[in-house]
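What follows is a single chain, given as structure tokens, in the form predicted alone.
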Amino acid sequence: MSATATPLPASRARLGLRAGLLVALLLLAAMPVLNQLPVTHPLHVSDFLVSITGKWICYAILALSLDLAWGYAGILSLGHGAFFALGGYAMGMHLMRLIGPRGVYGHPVLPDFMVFLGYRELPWYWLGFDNFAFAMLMVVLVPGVLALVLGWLAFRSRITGVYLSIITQAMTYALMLAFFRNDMGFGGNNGFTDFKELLGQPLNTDTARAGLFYASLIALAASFLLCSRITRSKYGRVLTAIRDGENRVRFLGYNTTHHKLFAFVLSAMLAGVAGALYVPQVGIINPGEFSPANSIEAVIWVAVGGRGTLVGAILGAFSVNGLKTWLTSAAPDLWLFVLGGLFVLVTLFLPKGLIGLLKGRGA
């Protein structure tokens, strides 16, 4: 009897990811919609369930990117936290431009925090973000050209494995210190808020709420589709051998520096669009937005949804994040146990993340 005479289990693992991956997306294309229902009704979705829902897309967007460079090329990223911080650090640059006049100061020009620390003009590196094009432009190229420049230096130079971590991890850490001055010009401690609009949308707006979660929502989408098409592809193939052995890939005569530097300098694009999405949807950027503490914990959203599957990335950011929002609510001071332990636990007994477990149910 031929082999291929019954259904591959693999192939009805794929299929019925494909199916849950359509519904997902139809019923978070639902909520602003449902939203718009009287409270009273059984299928009206809160204005807090959009909002915070609208917050993980964002965070499955930087959970996507790392899992490209982790999970494929295997670049165990501990400073994603820093690429996303400077995308919306681009975004609330843009904001806080539009607010002119309408400051607490009234200044036409200068931001209210320069007014208070006495800034006599806009500094250069201001110019321009007024442009909606142009800030879009710095929100991918200023976190791209970030990590071409570590990524060049690290990879020639064949810095791998916990050593490139710790380096990643640095480099949040340090930028971190560097926002949190004054005389850096981006507000300091405090940051960015009290935006106004954007594209000539009041931000405090049903519609702006809403506008802002399809945003994001078509962004995950693209960018799942850009990394799906990459990984399927043969540089994708030679990603995920470097991955497994980049010395045997290198001896096959591969350019692994290359390689690894497109697809870490893409990751660091895509985290900064998830940076710019955040902002105008939370309403704030300050230099927290940089802990170390938090690409730590996008690499425990990617393990424990399960690296390199992609939509294993976009499971773990909804399931930890969804998690947190009850816990820290129900137990705040348990939290950080919970992550802790999750990460050891998924670890030992799940290595394939929940996706694994999934796949391993459909066949």
Given for the second form:
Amino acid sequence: MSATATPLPASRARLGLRAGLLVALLLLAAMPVLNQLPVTHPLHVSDFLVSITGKWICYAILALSLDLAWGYAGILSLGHGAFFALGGYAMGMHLMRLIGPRGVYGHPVLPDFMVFLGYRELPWYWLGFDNFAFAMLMVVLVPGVLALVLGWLAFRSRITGVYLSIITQAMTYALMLAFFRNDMGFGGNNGFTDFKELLGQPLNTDTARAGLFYASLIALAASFLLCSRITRSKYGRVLTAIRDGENRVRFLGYNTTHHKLFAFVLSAMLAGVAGALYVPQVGIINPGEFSPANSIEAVIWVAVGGRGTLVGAILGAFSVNGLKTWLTSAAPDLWLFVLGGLFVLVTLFLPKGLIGLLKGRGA
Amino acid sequence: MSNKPPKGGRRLYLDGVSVVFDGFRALNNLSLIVEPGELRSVIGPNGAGKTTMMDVITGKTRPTAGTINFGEVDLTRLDEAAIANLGIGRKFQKPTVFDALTVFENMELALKAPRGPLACLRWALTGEAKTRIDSTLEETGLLDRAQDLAGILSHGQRQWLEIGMLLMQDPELLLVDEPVAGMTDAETEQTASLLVRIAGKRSVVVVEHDLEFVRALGRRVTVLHEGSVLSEGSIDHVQNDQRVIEVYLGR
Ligand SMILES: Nc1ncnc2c1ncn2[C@@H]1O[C@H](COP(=O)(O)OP(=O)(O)O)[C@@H](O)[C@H]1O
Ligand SMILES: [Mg+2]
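Write the structure block of the form predicted in complex with the partner chain for the protein whose form predicted alone appears above.
What follows is the whole complex; the chain from before opens it.
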């Protein structure tokens, strides 16, 4: 947008945005209901569409969390997929414990892969995961503590920019290698799968699927409200100030290490929640989730949608993944090139992303 | 002018301060005292070490040798944020305001208030805070720009916004690096009178090239050269100092 163009009055633009969000939310919420219509009904929504939308909602939460760190605080994490995966693994451990004696080997406590690998008893770090509340605590605590340690080391030493990005990328890569190992006690290569139930509900029913879908949608709405409360507070303005001139903020008397750490930890926890909701919907978690490419893809969602705006992050997650789904069936070999090209295009021509395009339309 | 130094104000005291970058002495055994409430001009040719002097006072650069005290506090042991919170504010040579925020939000960020993440999250603008911000905006001539993004301000206005932000921190000592570089004559004049008004309640150290500006400030002048003090006194005194004429004014 040029500086001379008269922007939409803020209140009208905001009203339009809110109305749009509400409509989108209602449309999403209607999907599992429309799924119940007979297949022949014109408004029927296919199982495939519902399940893939459920996944995208989780991705949108991940995009929000990344946007908080990158778009607002300027912390370009190329390892956010790791926090997502850790939340997913914490949920996966809970789901594995709930299988109980229903595994192939029928062991009362040990998951199949442990029996197969000759474990005699549950490793100590698996204790407590049979409890839902404990597992949910771990979903946010494990990513949070990792972000706290990594962030504290990096921010305190004033590691920023490319170096910080490389460290986060190295973190997710290292975790991927670690989780590939059988002796880590997380199922190695195969990870966790064959989940049976959650909260007493068998997972292979329409009810469970709809429940997970709505849980994700509520989590997305809650994350959005949380992030928007944060970014509109003075704290949010401190974050953008740090993004645009960290040194200057220090001379204003702010301990920028604390501020960045707070945002980074919160962001990692949100990513963990996204991963935890994702795993029961896709029915599997394996070390591939730590793949550096996943983290980079998440960055591209945010860049495409428009970093530094929460709606942009969500929009980016849905649109890029929509494109991916369509393209990987139409021309699977092309996807990586398209993804790379998309990133270059957006960086060069659409620095404010799709949301910038939408907002600039009136000008 | 009847600006009285504040009671219990602290003096800034630099003694034998040296800064060495790869064998190059940016500051060389520099000693300087700024009394509470004083307005001090520091002049010197490019590369004399003026900015480096501000860097060591504000914790951006650690001195290789020497003492820097503010009152009883040893500044060489503190980091930037701690020094800022102690009451030492700094305006950089290159104006750095936050372009993505409005003028008012820039001021609000600088306003003295609890600085932690949670405190900032819970922060709500009180009437008192708003009045303080507005009156400082008034003083710096920016009140009618309050709701504009800082990114669209003119160069001179950005400098004033920075000075305004310094004032919001309610500092005891202000360090102002080249405030009038690139300003029009009218803006320069306004800046001089602004700084004179500010001093007295607080100490102000102004680094400047522009001798007319320094003359307009009309206070004690320190001439830096190759990292140490070459001459000190009134503007007339230093302008007639033979050593100063040789290295600086004579050129
Ligand atoms: N970080 C640094 N590393 C190396 N040399 C520096 C650094 N900062 C300043 N200098 C050098 O120290 C000298 C003094 O610089 P400065 O304090 O910026 O001078 P002034 O502000 O008086 O123009 C210059 O020669 C400059 O090149
Ligand atoms: Mg300088």
